[in-house]
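Single chain ahead, by itself, as structure tokens, in the form predicted on its own.
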Amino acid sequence: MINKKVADILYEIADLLELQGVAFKPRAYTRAARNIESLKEDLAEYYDGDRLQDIEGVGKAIEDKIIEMIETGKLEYLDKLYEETPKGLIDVMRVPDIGPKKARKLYDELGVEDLEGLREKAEKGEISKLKGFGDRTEEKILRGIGMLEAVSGRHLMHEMIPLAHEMIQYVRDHADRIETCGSLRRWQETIGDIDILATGDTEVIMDALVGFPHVEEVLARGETKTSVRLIGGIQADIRVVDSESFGAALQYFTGSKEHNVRLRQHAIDSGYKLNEYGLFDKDSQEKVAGETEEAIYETMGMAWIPPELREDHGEIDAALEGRLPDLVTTDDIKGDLQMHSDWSDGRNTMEEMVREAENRGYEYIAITDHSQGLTIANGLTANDLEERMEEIEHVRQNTDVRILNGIEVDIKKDGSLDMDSHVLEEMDIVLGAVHSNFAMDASTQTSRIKEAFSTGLIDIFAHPTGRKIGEREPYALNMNEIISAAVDHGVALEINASPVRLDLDSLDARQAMEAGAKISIGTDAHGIQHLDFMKYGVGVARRAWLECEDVINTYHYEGLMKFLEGRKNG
């Protein structure tokens, strides 16, 4: 993923320069970032071959910065820009619909220097008077501030989970037992700190953690807990406990708080006392469990509850009554039902996507390039689809992976689809998606989507709420009506596994499942690396209590085709 990391930093430089009012340079950094982002070859190969300046937009100055990033993992120029730019103004820039140009305008004309100042000006109605803003923008700014505050200090799971696993692998040889805990173990969509629990020699474990290559600073080191700050400002804590208390501590530090409160109350009602050291008989104070989580739950008369369910959403009663779901796993996934090739805005060829699917043992994949309405993503026309079909047939001859000829068709403002029905009827699978007109009121947006469902042409409704975590709010809609319409028309609702989307979220996905709707998990991959996102979608599905029968891409190929054909014939 080095291409994306470098591109993201170049985009960041462009934004900071634009925020400072620098001319021309931001455009150069943006251009280089876009070209690096779209490379099919790993950037490291350009570096190894001394070919960085072969990339369009990469001159000597940007080349030097890329080399510094690759060789050191840091960039002094970026640090300097941050030092020169007021932090509060950077926060303002990150409010959805503002960006660097509008942040600069707000600073120059209204003296806005931070989020609090932005909120104050918006609440007084001063922002709407500025040219290029208006009442609606003012309202969206206030909502955007709330959204930013909700995720402040938190990180997307795809940034945290690989880092936590790398840390555990680094420390594992020095510990007897070691596990992640906290919100990361529950697969929450955003995560504050990395929490790790271990048993073994405390000094040896702490020394190993401090030596982890990504540690920038040791914040605190005690007898049982050490806290460090990692590159990127992420905090990681490791606690060392006695082996006989490991299960109790793992349960306690995994949470959630609400789950733990309910569980401790059940322990009291059952004649026990539960804390991070173990489960104790309330009268004799004798420890009756603690070494494993399973023993704690079992002693209290319930099945072990998977961490993803520990949110006090009915899991304790279900565990007591023996009706916990048999949750879907990544091993159950038979194929990926949303991905893009270089026919539209993907970085890899269809054949490269298929080969990666082979490596993952998939039975099938759906190639779902964008339709013509999404011109920014090089959407395909009917003629393009005919040409692409020739390539599909060619690739099919050299693989056992079943390739579904698919499309992600744009749902237009009036609910019609941006391709003719006879074209869509020829596709193996059709995803419908909203990519524009997000500002509609809930009633109009809901009617738009229901109208699209009523065409009978949509198999899967992709990223149903349009949200991007920390970047864009969900558009307004009536989810109850959308789910009901999906059930009526046999449309599967997607859990988009892209970590910035995770859409549907777990609460909406569970509601859909309980109403009888089917779910599809798609990575929305725009490159072979993105196929890794499947695990994040499965994490959402598990938090939503989904079993294999609820998720259509756990079906074998024949079962999937039966679902698709039955939906069309129904």
Second form
Amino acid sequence: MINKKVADILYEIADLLELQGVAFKPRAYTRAARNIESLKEDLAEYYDGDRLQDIEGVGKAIEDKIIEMIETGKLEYLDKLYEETPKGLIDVMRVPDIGPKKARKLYDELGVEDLEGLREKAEKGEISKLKGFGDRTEEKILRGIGMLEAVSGRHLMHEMIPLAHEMIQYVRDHADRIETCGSLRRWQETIGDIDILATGDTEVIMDALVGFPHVEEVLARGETKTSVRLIGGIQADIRVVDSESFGAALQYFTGSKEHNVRLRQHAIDSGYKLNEYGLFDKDSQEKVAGETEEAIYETMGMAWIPPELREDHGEIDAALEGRLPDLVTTDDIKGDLQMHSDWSDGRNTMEEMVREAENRGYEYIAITDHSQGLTIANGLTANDLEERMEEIEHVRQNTDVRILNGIEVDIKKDGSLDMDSHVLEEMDIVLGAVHSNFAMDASTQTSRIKEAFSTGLIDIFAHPTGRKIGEREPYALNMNEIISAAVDHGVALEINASPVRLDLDSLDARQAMEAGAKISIGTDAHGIQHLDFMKYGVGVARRAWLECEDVINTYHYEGLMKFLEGRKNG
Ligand code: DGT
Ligand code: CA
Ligand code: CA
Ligand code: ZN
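For comparison with the form predicted on its own, kindly provide the form predicted in complex with 2'-deoxyguanosine-5'-triphosphate (DGT).
Once more the chain from above appears, this time first in line as the rest of the complex follows.
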């Protein structure tokens, strides 16, 4: 379905027009976007049948734009809007809780043109005095600016991984060896640029790279390194090295910088010198390793360190002492414990989700539609759940995948749950989550969640901090207390694998594991293609040093049941 993609672009147009102070048009785009989003049928079908104008709110002008998007994958009008809108104002619009209307107002009334200007006005306390800004405290705005600055110029995993893979596929036949390195190979949560390392004929490789269809500009082409700008302003660096140095270069350009600094120091302490060409004996200057990464680590007396651990968070000592974790892999994953069907706000039927789970070789999935209180996500009542159960029974007849009858129940403001306990007791699996009242202080928010845990009804606490990368800050929370309450009540904490969430992050997940909490990696899929987000969640889990026993959805069905039942009886 392309509906969501097209709708998102129409919303984007509406925002930019609003920001420019254009009247009426933004509402037309918003209306069309909303109607397209709620279509049951794929927009491509309307296009094929020449019926786009049958959609409410879609007139000739919007129809033309949809056609252009479908036929070319691009939209010139959007590029033009971006070109003519000052970049600083767009940044201001993206600050949480501000948006296009308020950004425009800040520009008109206070002359705010960029984040720096916004920060200045916030620090002077001039914003809360503006009409309509009462509850948007300066403190919150300042935090939002900080969050935006932290992700500025950085990209989410799901934009970068497919693009990097496509690029490697494209160049592969022209190179002897080719690998990604940098933050992408370490599965960092956000990525600054793509780094690729290859061996082979430099000219041939660079020529191939420059011909990659998504290259928009060649920024620099040198003997050993070429930098290009790809679609979406993404930058990629490709380096070609001699095969005798490939391992050393791979090690160096994988980073992180902090890991490399520590490793080089260890090399010196052990009588070596390490750089991107190889590992050398300090006295004889003789090269002792360089062709493979493994040999570099092993020559220095340690096991090869998986890239996800290379952050100078204790991995070098662990490698020296032979106690590196046996990290969880995507192949270990036996099922997915968070997804939504078209019973709530998912785009696919349960049947379709199950087929996709079969394709992935899963043993089980949990269908976890939203509960009644979450009306914007079409949450389910007890009655709906009963009806949904009939469909589950039906789908179960035609599959070997075990379907867990689940729910993502809303944790209300006071920590009570949004469904009767006797309904929840009947479910195979219950995820609890916070979807509103984010703005509590840390101790109130923590008590609210602990209260929910103490009902004994929650199996998994979903997206524990509520953050959305570059969009929404985590709510204030005492993570230590949440983790120990999770251990006490046997509640598993989720690593939400949706690339905008990645929540818990790797630091919190590691802390949880060390405290003895169990983790569930769930995609929170709202459509079949999202089941593929699992790899991003596994990336976080690996960065958190997790092994199979820490992650409940690496267990076989019986093991998972034992965990869930043990929890209920415990
Ligand atoms: P990113 O792109 O910001 O997400 O993060 P990285 O880690 O990919 O950083 P990037 O692309 O600047 O450089 C790739 C790797 O190259 C980095 O992880 C370590 C290595 N590297 C680059 N510059 C330096 C440096 O000045 N010192 C050291 N030790 N290593 C460097
Ligand atoms: Ca990079
Ligand atoms: Ca780079
Ligand atoms: Zn949720």
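Just so we're clear, the structure is a prediction, and the values are computed from it rather than from any experiment. Numbering follows the first chain given and starts at 1. For the two forms, the rigid core is made up of the largest set of C-alpha atoms that agree within 1.5 Å on superposition.
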Inset, instruction - For Gly73, state whether the C-alpha moves by 2 Å or more between the two forms after rigid core superposition. - result: yes
Legend entry - Did Ile55 shift 2 Å or more between the two forms, C-alpha, core superposed: yes
Legend entry - Rigid core superposed: Val22 CA moves 2 Å or more between the two forms: yes
